[in-house]
Every structure is written in structure tokens, then in C-alpha cells.
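In C-alpha cells, the next block holds one chain alone, the form predicted on its own.
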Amino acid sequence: MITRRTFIAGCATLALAPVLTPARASLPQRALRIGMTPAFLNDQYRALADWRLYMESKLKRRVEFLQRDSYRETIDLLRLAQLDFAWICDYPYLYLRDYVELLAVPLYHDQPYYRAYLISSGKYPQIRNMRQLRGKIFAYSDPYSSTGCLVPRYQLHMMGEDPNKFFGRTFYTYSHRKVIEAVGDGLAHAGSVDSIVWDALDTIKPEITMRAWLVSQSPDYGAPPLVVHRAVPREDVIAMREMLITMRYDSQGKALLKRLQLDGFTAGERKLYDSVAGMMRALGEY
């Protein structure tokens, strides 16, 4: 029989002891998140959500994607150290040089490049270069990317030209799709966009190229690179730098990688950028 003084010194024993609830014992290690934008495909959020779990059994962590629905928000998250990692363009790259390093370079064609296609509408076919642009509707992808924004705004510049003045008007999709769309349909004149969405799009979805087609194209810049915020650990910036460069030596990984258009990633140099960044030095942005 337990007695009263023994119930007693049994309550007092456990309400000193240290409380172990089984949420705070399996408490799993914190999700590494990830930060995506636009410039991604719309419609590849299955090959995102297969990636994510594939990226998930070769680090053995829970792996968050978050996607934004323009540059300057996730660029927001990044500064306040609310992602991890994040695909971004070179443009944010550059900018955010105080709170990111580069992680690694997608391979296009075996190469670390893509350009800015300047495109015109199927009907303006009298529209060949950008001078004839002078007075017509522009339509940009974001205001903070280098295809979509920051190229023919420097090449309006090299020609003596005012970015700001030039174009009768202007308007932002968000979206290098969206602004193939837009010249497709007719509601811009044209409009720059990056290389590697329209050559994906053109094999995928040629029904929304077809309305469009190429004035002209840049010289090759850096592809857009995945970035790491400099208050990662060094062990996950490794164990992730090299998941991303091993994908192309696995089946599976092979695969993911034909899904998002690509050959693979490498470490990459931040040279590649030099180019960008002497524009944007040019147009007072950097």
C-alpha cells in the first residue's frame, strides 16, 4: 500500500525531473530551404517536387522550396537570412555580394552560359533590331534580371540612348514565359527574355514560341547560378555544392537534370559574371 508521505515524495521526485515529450526527442534537424523564382519554368513544379525528394534522400534532410513570385522577394528573404540557398539570376547574385556566395553553375549544352534573346511578335515581322523598337511597347521580365531587364537597358545605353525614354511604353510579367506570351499575343512589340526558358519552351511547348520569333541574341553571360547565404554551415554548402555536381553520375539524377532542360551543375567561378557586372557599373546598379 502506498501511503501518503511516499505519494508525496514520488510527485515531488517527478516534478523535478527534466520533461522529455516525444515531439522534442524526434524532433527532426531543421529543413534546408530553398529558395526559387520565375526565372523556373511555370509548369515544372512536378520535376521541382521530385528534385526536392531526391535531394532530401542523398542529404539526408528535410529540404524546403520556396517559391516566390518575383526577384525582389526573394532577394527580401535571402538579406534577412530566411533562405538557405536559392536559383537565382546573376543580376541578384551581384547585388546581394555582401550576403551570398555562389554555390553552383548550371550546365547548358555542357557550358556555363546562356544569352538574352531579344524576340518581336509574329505581327510585327518588319520589326529586325532594336532601333525599330524606338516608340513601341517593351515588355520585361523582372526589374532585377539581367535577360529580361538588365541587357536591353545597356544595350539602349551603348547606343546613346535613354533605357527610360526610349520605348513609347513598358510594362513587367514577372516571367520569362510570360513575356513570350505577351509578344506572342501581340501585347508588346517585343521583348528579352532568357535563353535557356526559350529553348526549353520551344522543345516542351512550341505552341508558345511559334508566336514569337528571334531578332537577335547577346553574347553569353554566366548562367543564372545557385547561391548559398554566408551564415550556412560549411558542411551543408559541401554536402549540397556536391549533390548538385554528382546529379549527372546517377540515373536518377540524370534524369531530373533532362527534366529541367539541363546537362548539370559545376562549382563555377564568379568571373563568369564580370560582364554583368560591368553593365550593371554602367547603368549606376552595381
Second form
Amino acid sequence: MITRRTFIAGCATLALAPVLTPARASLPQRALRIGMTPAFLNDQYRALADWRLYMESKLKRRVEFLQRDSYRETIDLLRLAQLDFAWICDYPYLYLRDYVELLAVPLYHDQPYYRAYLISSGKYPQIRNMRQLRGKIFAYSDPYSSTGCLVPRYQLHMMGEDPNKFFGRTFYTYSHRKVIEAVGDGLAHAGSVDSIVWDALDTIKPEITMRAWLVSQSPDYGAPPLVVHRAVPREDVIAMREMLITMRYDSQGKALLKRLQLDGFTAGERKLYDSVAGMMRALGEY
Amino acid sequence: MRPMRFLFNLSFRYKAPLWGSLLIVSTAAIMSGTLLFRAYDDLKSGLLRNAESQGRTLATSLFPAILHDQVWRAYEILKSPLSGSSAAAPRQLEVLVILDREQKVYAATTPGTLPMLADFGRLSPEYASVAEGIARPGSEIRVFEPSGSTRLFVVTPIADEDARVGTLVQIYSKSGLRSRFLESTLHAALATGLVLAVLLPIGWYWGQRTAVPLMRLTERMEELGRNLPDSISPELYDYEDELGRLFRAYNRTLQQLREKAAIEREMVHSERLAAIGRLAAGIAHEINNPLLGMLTALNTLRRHGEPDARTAKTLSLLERGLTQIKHTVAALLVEARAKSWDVSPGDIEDLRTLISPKAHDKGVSVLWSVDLSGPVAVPATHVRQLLINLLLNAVHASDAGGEVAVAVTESGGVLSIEVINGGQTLTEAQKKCLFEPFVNAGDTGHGLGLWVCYQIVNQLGGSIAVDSGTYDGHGLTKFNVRLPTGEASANDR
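Switching from the form predicted on its own: structure of the form predicted together with its partner chain?
Now the full complex is given, and it begins with the chain already shown.
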């Protein structure tokens, strides 16, 4: 069956093919290395592969995607300047603020914001709020994730609890999607996830979100940003930002965005992340 | 004991097929039972082999995950064996659990029943006995089957060399094993049923085939004491085995018994005749002596006395009576050792002359066939007496206008005389005491003719046989006399 999405993807690939081949043959410069993390739906491998081809054709440069499951690895690569760009979470961005600067911010429902969802397993329907989770098992996505780790810890801190002692046991799944699965299976009583991932999965794979349910949601925070290493030449930064922002205005780009469950990118501002920085500061991690 | 006895007392008709069936059924049961037991064993050991190799593989990948406290990673590894199995096959592997060093649940594929951090041994008595087993030292893979449990626990230590970080417990359902076992039991039962459906009727038939002839034989053998039963038709069991030989032996014995009985009958008969003969001869001698005296006295009285007419009449009455007694007694006194001459064709010729008036009177033709080259060393008086008696009987028995055939031949030291007549035949009762005196006394004779013949033949060491029956609607009676020839007599005619 050909869905609308695969049809569009097919068209995009066909349209790109003639442009691509000569461009690839004469790419003199070093490839641009982009780090991809679970900050978004990074397991849409087909869509990512097409997006990379799209970037190469637009930038007339070779582009490499470096996929890492934990933020820690991407943070290390950025610190070692082994990446030029990366799509990371708020927390790593602020954590690496001396090494990187903001490149672009994704738009969900045309807004550069997202939230943290506190979710609970369908097997424990009595859980209504964070307070009931004392001594229970809690699933975090990544220690450097803001929605998957920082937000619930901050909430506990605000409740006057020690986040390291409140739960009976915690573990990291290194993916928002896997947090949903862990909670859905009942391995953990509750977890904290990225609203973008949850909403996207709720649309494309409802069988995963069906087994968990939303307990509460946090205020809006700046959406996970794309960052650029400070060492990257200005013209590359500008070209990349230009490419990202204009994606939503051409048909191929628009089709790709749709497959990535995005509306587009905007230049964004540092102050979008002030509230996250505030939370980090409250926990003594800024 | 009593029912056993009852079983052994059963007729072969039931026992042979029953034993056969019992043998077949028990063989089938033992065979399929053994195979099933073996199949269950194979199933189980196959399952355990799979479980052990899977346990080893899982433990190897789980070790780093647990060492680095990656619960989710461990959980994903744990779930991998369960996701692959097809829905159609009964899923035997039910649950996988990782226990930490304190035997608390580190992760389980069913977090609902085995929540993280729960004390494994306290979750159920079944788990408690397994936990107890795990606590015992040892680094090998172990299998636990708690009594009364429907599950099988395969326990694999998660360790690298001596560093043990936890324990992997694979929990298998025996019901899957049981359902597969039941399935093979059903198949085996079906196959056994089919085999039995073929073998049992064959066994039953074979049993009957042996038992029925045996029964017939038994019935006859039981009868054997009372009288002589029928022979068994050889078609009933026409094989060369012991039963077939028994049949033939039975028939042979029966034949011998029949012959013996016939000989005995014959002997009794001839002994009786001999006794009667002796009695008759004795009485005749006793009568003969005074009789001769009386006849002499009577003669003297008639010759020298001068009786009046009345006395003379009485004397002549007495003489006639005494003479009749003398004739009768003379007939009873067969004296074979009396002097005689050898019989010659001339003697036969005399007889021909003697019988012809009588035959002529009745309109019976007598056909003669005499084949004697010269005198034969058999006393002629006896042959004449014998032959005349037989001829008179034959003519008497013939219908008017009938035929009587006579054949006299000599060969190989035997003189053979045959007299055949048509007309009425002898009844069975007549045949039985044919040669006894006075038995066949009719209106014409005193019934001593055949008795005399018998006495003569007997004294000459020969045999006399009679054959009387109806052939082609005509009654035929044949007397056959065979007399051994002795040395030529010196006496001449």
C-alpha cells in the first residue's frame, strides 16, 4: 500500500536524484558532520537518510550523520570538536554553552516549545501525581535530557524531596520512546518523556502510547535545539541555518519535515532556554 | 487364584484367541509406552538443551548490562527470546527473570507479577524453593522442578569468571510440554489402534483356526471310551504341524480300533458257532448210541417176535420216529475226518445231475462254470455235501424262471466255490446268525444246511462268506467258499 507519506518520499527521492549525482562527484571540501540524538524521533532511519541526501543537494557538500544513543557521547564528540553540528537537548546545549551556539530551533505546531510529560503505566491506574511515586520505580530517558530527567528532578526538588532518594529505583533507557515502552510494560511505575516524541508516537504508533497514560505535563520549554560548534566557519553556519529555515518552503523539504513530525525550523533565541537554565541552577548543575 | 483357575479352565476356543489378543495388546502397550516415555524424555531434554544454550547466551550479554546497571538494556535482552517465538506453537518459555545478588528481582519479562526489587523467594512458595536452590553454592546451570509445580526453572548464573552479578531464571511451562506429549500420545494411540484393528482379528481367526479342530478332536476322544466315533475329515486341518499329525494319528488309531472290533465280533461269532457245534456233536453222540440200540432191538423184535397187527403198527410208528431222529442226529454229526477221496470233475458232474430235477421243477436254469483239470486234494464227500446244500438253498431262494450260477475253480492251493442266485436277498438279522442251526428253518427244511456247510468249511480250515444285496434293482446273493487243498489222498474212488 502506498501511503501519502511514502508517495511523497518517493517523489522527493526521484526529484533529487539528478541533482545529487554530479554534486557528490565534485565535493571538494570536508564533509559536514552532524550529530543526531534521541532529542527527536531519531529511529526514523529512512527519513533521516533522505534528509541527509536533501542536505547534500542543498548545501552542495557531503554530509555525515553521526548517530549516538546517549547524550553523553554526543557531548564528548562536540567537546572534542568531532562534530560540526548536532541536534541535542536543552540541557546538553546549556551544559556545552562554552563550546556551542544555537543554530536553529524546531517548530512543533508552529511553536518552538515542548513540554515534559509525566506518564504512568496503564497497570497502575491509581497514580495521579508525582507524590504517589515515592519508593516506586521511575524510568528516565537520559541523564542529560531536560524533559526526560531534569524536569522531574526539578519538580521533586521544588516539592522539597531529594531526587536521588525519592524513588525506590531509577533507570535510564536512553530514549524517550523506550521510556514509554518501559512504563507501558510495567517495568517502571512511571517515567518522564518529551512531549514531541509522545505526540508523534501517539499519531504514528498509537499501540506504544496506548499502554501508558499521561499523569501531568510541565510548562513549555524551548524545543531541543540544533547547535553548531563555535569553531565552524561562519559561512557554513549561515548556509546550514538558511537551509533548515527554508526547508518548510520547498515541497521536498516540507515532505521530509512531515515525515519527521516537524513543522519547520526557526532561528530561535538564547532566552528560550532561560527557564531550563533556571532549573539547572536550582539543582546546582549550571 | 480362583479367577485365574477359571481363566485356565476356559475352552481353547476362547483361551487361544484371548491369549493371542492379550499378547498383542500388551506388546502394543509396552512398545508405545516405551516410545512415549522416550519421546517425553527427548522432548524434555531437548527443551533443557535449548534452555541451557539460550541461558548461556543471554547470561553473556546480560553480564555487562548488569555490571553497568543498565536495567533497560537488560530488560531488552531478556525480552528478545520471547518476541521471536511464533504464536502457533505453544509457548513453553513463559517468563525470564534476572535476580541480583540478594535474590531481588532485577528485571523480569512480566513486571506485573515479578516487580523490580521484589524479593523473589517471598513471591510464592514455588519461587521460594527455587530461591533456596539458587542460594546453594555452584556456578553451573541448574534445573529445578519444584514438587507440585507445573513449571520448570532453568537457572543460569550471570558471571564472568568468578565475578557473579546476578542470576538468570528461565521459567518454562510444562503444560506446553504436556500438550505436545499428549499430542504424540494421541498419535501413538491412533497408530496402535490401527495396528490392533488389523492384528486382533488375525489373532482371533488364528486362535479359532487352531481351537475348532482341537475341540472336534476332544469331543471325539471323549466319545472314544463309550463307542467308536466318526473319523475327522482331514480337510478340517490339513497341515503338517503337531495338530495335523495328531489328527492323522487319531484317524489311524480309530481305524485300528474299528478293525480290532470287527475281528473281535468275528471271533465271538465263530467261537459261539464252535461251541454250538461241540454241543450239537456231543448231544448227537449221546443220542446216537442208545438210538442205534433201540433201532436194533426194534428190528430184532420185528424179525423174531410175532407181533399182532396192533403191535406191528405201533412198532412201525416207533421205527419211523426213531429213524427221523437218526437222520437229524446224522445231519448234526459232521465228521470231517471221515475217510474220503479227492474231489474230481466227476463229482461235480454228479451234483449237476442231482440238482437238475429240482431246478427244472421251479423253472430255474443253473449255469455251471467248472475249471478243474483233475482231482483236487479236498475230501469229495464234504465238497459234495457242501455244494448240494448251497445249490438247494440257491434254487429255493430263486424266483421262478430265475438263474443260479455256479463256479468251481482251483488255483494256488485253494479250491474256490461260488454260488450265486437272484431273487430275494438276506435280511440283516438273517445274515447275523446265518450259520446257526435251526435258525433259518423254513417250511421245507430243518434249517441245518448252512450250519453243516459252516461246520465242514471250518473243519477243513477254509472260509465261507456271504454277500447279499440289491444291484441294479435285482436281488443278488453270493456264497463264496474257499478251501485249502491238502496232499493228494491215497484213496481211490
